[in-house]
Every structure is written in structure tokens, then in C-alpha cells.
Amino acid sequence: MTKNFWATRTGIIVVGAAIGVLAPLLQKLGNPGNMGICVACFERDISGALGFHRAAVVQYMRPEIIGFVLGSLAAALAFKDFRPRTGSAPFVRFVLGVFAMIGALVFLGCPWRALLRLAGGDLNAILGLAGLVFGIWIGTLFLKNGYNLGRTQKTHIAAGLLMPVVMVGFLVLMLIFPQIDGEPKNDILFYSLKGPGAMSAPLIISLVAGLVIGFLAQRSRFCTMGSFRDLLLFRQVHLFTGVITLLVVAGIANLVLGQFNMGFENQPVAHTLHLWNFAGMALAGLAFALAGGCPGRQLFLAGEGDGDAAVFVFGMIVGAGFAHNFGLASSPAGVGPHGIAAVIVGFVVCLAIGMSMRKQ
């Protein structure tokens, strides 16, 4: 009974509520505004910490991401759900990860952050969520018409453990090479001195929150993309109840913590270009649908041994480097100089993948 509880309707609601409480608390403890948790933004910060891009305001080795993978691994091992597997169109998944990140950074957030932005009163998130649903809807059309990246295969246990090992390595680097006061870089890692990258909850609290969410999400199969996909394809509301719970509970938590500010203007790490809020998340939603999961779900899958999900995750991390090195990412001032072109190219590539990889 305990093993299956988190996969029940009640279980998925509890998981959504847990994320809805923890994210605003992490914001209160130091994480950026309306960004208690943002998988895309935090992977972007990790990309910067490793030097893949040099945007000085978004460089930090986010412990929450490390916790997601290790918490998922712990759950998978505890419940004999660790299944090393790989081999399903890995480079395609990498490319989808790159464009998923580009779309998310044009909007400035992943699906989780879109919900958390709305829960904090940022009405620009409505356009982002609408775009997300639109992109996922396009993906469901391909799924209905035979889109498939092929079957995964069982692989060696060591291969399934590679992603968690990498995350442990990231944590070790963070502990051995901490931030030096007043310095943007130590011998290995980059650290922001200002901007969102310089805002963080205490390391231990962030790591523990990530571990808890990773554990619960692995057991419940929590996925924002999957919730909309199941609603559109099968009219199933199981996962969707968890997403709605996250939104409602986070909104209440923000009100209690004094973090709720309704409006379009002057929202933290957001812009008001509605068309590109919509289009950026539409591209991200399409890429998530074609890859089979939102960025959070991909981390949880990687923790339980899915090498294809790990490839997607690293596609997003590399995509963040492209986005900031080539002026694709947005900022509160608006879309980057080449962000619009990147969204158009991303749609062309993702639509080509959807149309060309169908089984008759």
C-alpha cells in the first residue's frame, strides 16, 4: 500500500502540494522572485557555473537540481524501480533539449516556473502557460499519427548510474570550490555576484528540498507536460490534479509569506512581450512533448536510470550556453537580439522531427 500511495489521486495531490509549499519557502529563504524552483533557469545557472556561458548574472551550481536526480535515485533504489536503459534516438533528444531550453529562456521559465509565476501574481505567465498547452497540443497530433523515437533497451547498471554520479561530482565541486567573497570565479566554478544567480537559499536547505521533491516525484510520476498531454489525448485528469494543486497551494503560500504581487509590470525576472512569452513556451512545450517529459520529469527519469532522459537534460544545459552566448535568451528588458529567429528555427526543427519520425 505504501509503495503505490504516491501514484494514487491522493498521492499526486500531496506531491503537488509539497512542491507548492517548498517553492515559495525557497524563494523566501533567498531564491529569486517567483523562482523558488525553476528547472530550466537552474540548469541555465549550472551551465554558467561550469563556464558554458559567461552571462555573469546567472552562474550558480544549483543544489536543487542535484537533489532532484539523487532523490529520484534513492526512491528508485528503495522501491526496486531502478531500471538502467538507453538507446532511443539519443542525438534527437539532445537537439530537443537544446531547443526546449531556448524556448524556455525566451519565456524566462520552465513549466514549473510558469505555474509559480502565476501563483505569485505574474499575469505574463498566462501567456506562457497558453503557449505551453499549444505546443503540447501540436505534439499530441504527432503522437496520434505514429510519432515515436523508438524503444529503449536495458543497459548496464553503471550506465544508469552515470547521471547521478555526475550530479554527485557537481556537489563535490561546489563543496571543494565554494564561492570566494567578492570574486566571480574560483579555480573551477563561476559564481554570480549580482542578479538571479547571486540569489539562493542556503545550500543544505536547497539540497534537502531537492531530495524530497525528487523522491516524491519519482514515486508519483509527477510531470506538467504529461498532465496536459493526458488531458488532451485521453481526457485523463490524474496528473493534472497535481499540477492544479501546485498552483493553488503555491498561491496560498505566497499570500501567507507576503510574496504575492498581481500584475503584468515590474514582475521579477519577466518581460511583457506577450507574443514571445507565448511562442517561447509553445516551442518548449512541443519539444517536451516530442521528448516525452517536462524538464523536471527528465531529471527524475535520469535519476532512475534512463540514459535518454540524461541526454535531454544535457541538451538543455548546453542549450543554455547557446542561448546566452548568442543573444537568444530574454531578460526583463525583453527578448534577446536573436531570440525571435531562434524560436522560428526551433519550430522548424521540432516540426521536422515530429513529421519525419513517424511509424506507418
Contents of the next structure:
Amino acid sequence: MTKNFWATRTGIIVVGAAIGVLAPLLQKLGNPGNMGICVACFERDISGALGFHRAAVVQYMRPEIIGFVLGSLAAALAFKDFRPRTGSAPFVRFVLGVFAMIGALVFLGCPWRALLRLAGGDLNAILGLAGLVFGIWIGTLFLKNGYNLGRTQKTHIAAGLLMPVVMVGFLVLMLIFPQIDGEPKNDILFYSLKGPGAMSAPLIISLVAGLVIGFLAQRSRFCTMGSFRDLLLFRQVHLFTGVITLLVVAGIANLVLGQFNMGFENQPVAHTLHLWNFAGMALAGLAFALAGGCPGRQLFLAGEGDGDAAVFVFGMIVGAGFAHNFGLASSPAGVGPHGIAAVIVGFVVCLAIGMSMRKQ
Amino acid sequence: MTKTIDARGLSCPQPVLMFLEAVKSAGDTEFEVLVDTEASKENVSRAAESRNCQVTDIRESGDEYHLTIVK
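Provide the structure of the form predicted together with the partner chain, given the form predicted alone shown above.
And the full complex, kicking off with our chain again.
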């Protein structure tokens, strides 16, 4: 029996600490405030770089996301854990991805960023994290009642490699069409001239950090949604240990780097509408729970050959298009004009999925 | 009596839920759990240990893992 060190208590703590150090460092090196890493925000930026939405301030092909998938692929191949599989209700996962993104953009962040925001002193994140836990708790009620999207099937190796290949393609596009100073577009790729989309660590550093985190997270199965779910469902603290380590280490790193600023007001890329911070993240948490992983975990699963996770990721990227084209995403000024309606619609859809898709 | 739990093709948390469900129901003391990802293998093993069960054997056959767990 080979023992996977990264799946032990020590392993998950080391991974949480690694993310807790790397994310504030990426912020120091240029990424946006309390957004050293944010899977939802970065996928939204990719959506903007591709022109799926035209919010000028959030357009950048984030290399961290590419690194997450490719790092996970490398780990899966190195440890014979690459398992091409698909066929567990892919379109349901796509729809869950769409609403997960919409909910996350009402709050302004994925669970990773919620932790990083709190670690940077942004107290609004407490409402987001409370919402996240509430959404996941609803998800566990469905799980207890037999919610199940069905079994995957083994598929072709090439099918499992498709998502990593798409990510390599995105990287190649970035290299062919790099940002030109002062230009909002280089041929097909959009870039931001101001706002969070204009703030980034150097490409190579972002990519390497992404690869390292992708590798570690694939081995350790790091998942923020899973940490709360396992705690609520099984009283199991394994993943939770990693998440708490991330929070504490990132807090210390922010203090050391002079990036800690406590309060509710004037936090970077955040608003102070408590109810919608809570409700947006509750919707996202429910969607993650029904899909079986937080946005980061879905990228790592996609890297190890899970085609359904890849569909979820693209659901999120398309969801970012809806969120910005329809005025659903929040901004520091508050929620978007149709954000509240979208959260309500999202809850109706996700609750219907949870209630209707049961085995037995 | 050995109860077989086929969790192949299912992702977390389903394999763990199925295993815990089986452990709860009286009668069986030995379980054979079939899973097909390493993550599921680790998760079911962890759940077993937390419920004072022992994972006595893990066999790899092709892309699958067969876990033998004793209550």
C-alpha cells in the first residue's frame, strides 16, 4: 500500500500553508488587492480576455488558472493518478457552474478569495464565508436525501487531455498576442488598461505559482467546499485543517508584507452590502456542493482527466459572460442592477436540481 | 457477512456516504468497497478509520481499488 504524504494531516497543512504564502506574494508582485489568487475572478478575467464579456476592467488571460490545470495534470501523470472520465450529468454541471460564478461575482470572490479577503482584514468576507457555509449546508441536506448526479464512465486518454490542451492553447495565445502598452486589445485578446484586470504579477511567476499549487492541490485534494461539507456531513476535519492553515498563514503573510488593513469600508474589490455578500456566496456554496467541488478543486479535477469538472469550469467562464453582460456582477459601488434577481433565479434553479436529481 | 459497496464512477462524497450508510445498518461486519479514483480510496479509508473500522486490505485491479474494511 503506497501512502500519499500529501493526503495526510501534515500534507494538507503544508498545502494550505503554501497557498497561504504564495497568494499574498502574488498580490505583492502585482495581482489585485486581496486577490493574490481568486479562481472565480481569474476565470472571469479569462472570459473577458476572450471577449465573452466586455467589462473593460476585468480582461486578462490569468496564467495562474492555466498553471492550476497543468500542475494538476503533471501530478496526476507523475503519480499514475490520471483517470480520464466523463458522463456524470455534464450539462447539469455546466448550469451549476454558471450560477456558481454569478453568486461568486455578487459577493466578489470564490471561497479562496473569501479566505484571502479575511486574511487581508476585509471583514465583509465574514458575511461571504457565512453564506458559503450556509449554501454548503443546504447542499448536504440534499446529499443526505440521495442527491446524486450519477456515475462517470471511463473515456479516452485524449478526452481527458483536452482540458489541459485548451489551457496550453490559452497560454500560446498569450504568448502570440501579449499585452501592448496602452492598448486594450492585441488582435484577438482583450486586456484591461485599468482596474483589477490591469493588475498582475509577471506572467512567468503567475504561471509557476499556478503550477506549484496545481501540483500540490491535486495530490492533497485541497478543496474549500469539501472542507466545510465534510465537517457538516461527516464531522471530519481533514480538509478543514488545510483551509484554516491557509487563512492563518495568509493573515501572517499579509501582516509581514504590509498588506493587512482591517475594516468593512474601502476594501479592495469589495462592497459592504452584508445581505448580498451572504446571499451571493450562499448561492455559490450550494452550486459548489451540488457539483462536488469548489472552483479550485474543479480545475484540479479537470487536470487529472475529469471531463465533467472541465464542463463546470467552462460553465463558470460562460457564467462570467452572463454576469457582466446582464449587469449581475457587483462592483465596489454595490450589487449590479440585476444581481438580486439573478441570485433568486439561481437559488430556484439550484434547489430544483437538488430536489429532483436523486437516485433510488 | 461481507457487504459489497460498488462506488465506482461516483465522486466524493458519494462513496463515503454509501460506506457510512452500510456501516450504520446492523448485521454486516465486513465490507468490500469498490472505487476507481485514488481520492475516493483515501476518503473511504479515512472515513473507515474515523468510525473505528480497519482497512485490512487494498487491492488494485486495473483502474479500480477494492478495499476490505472490517468493523
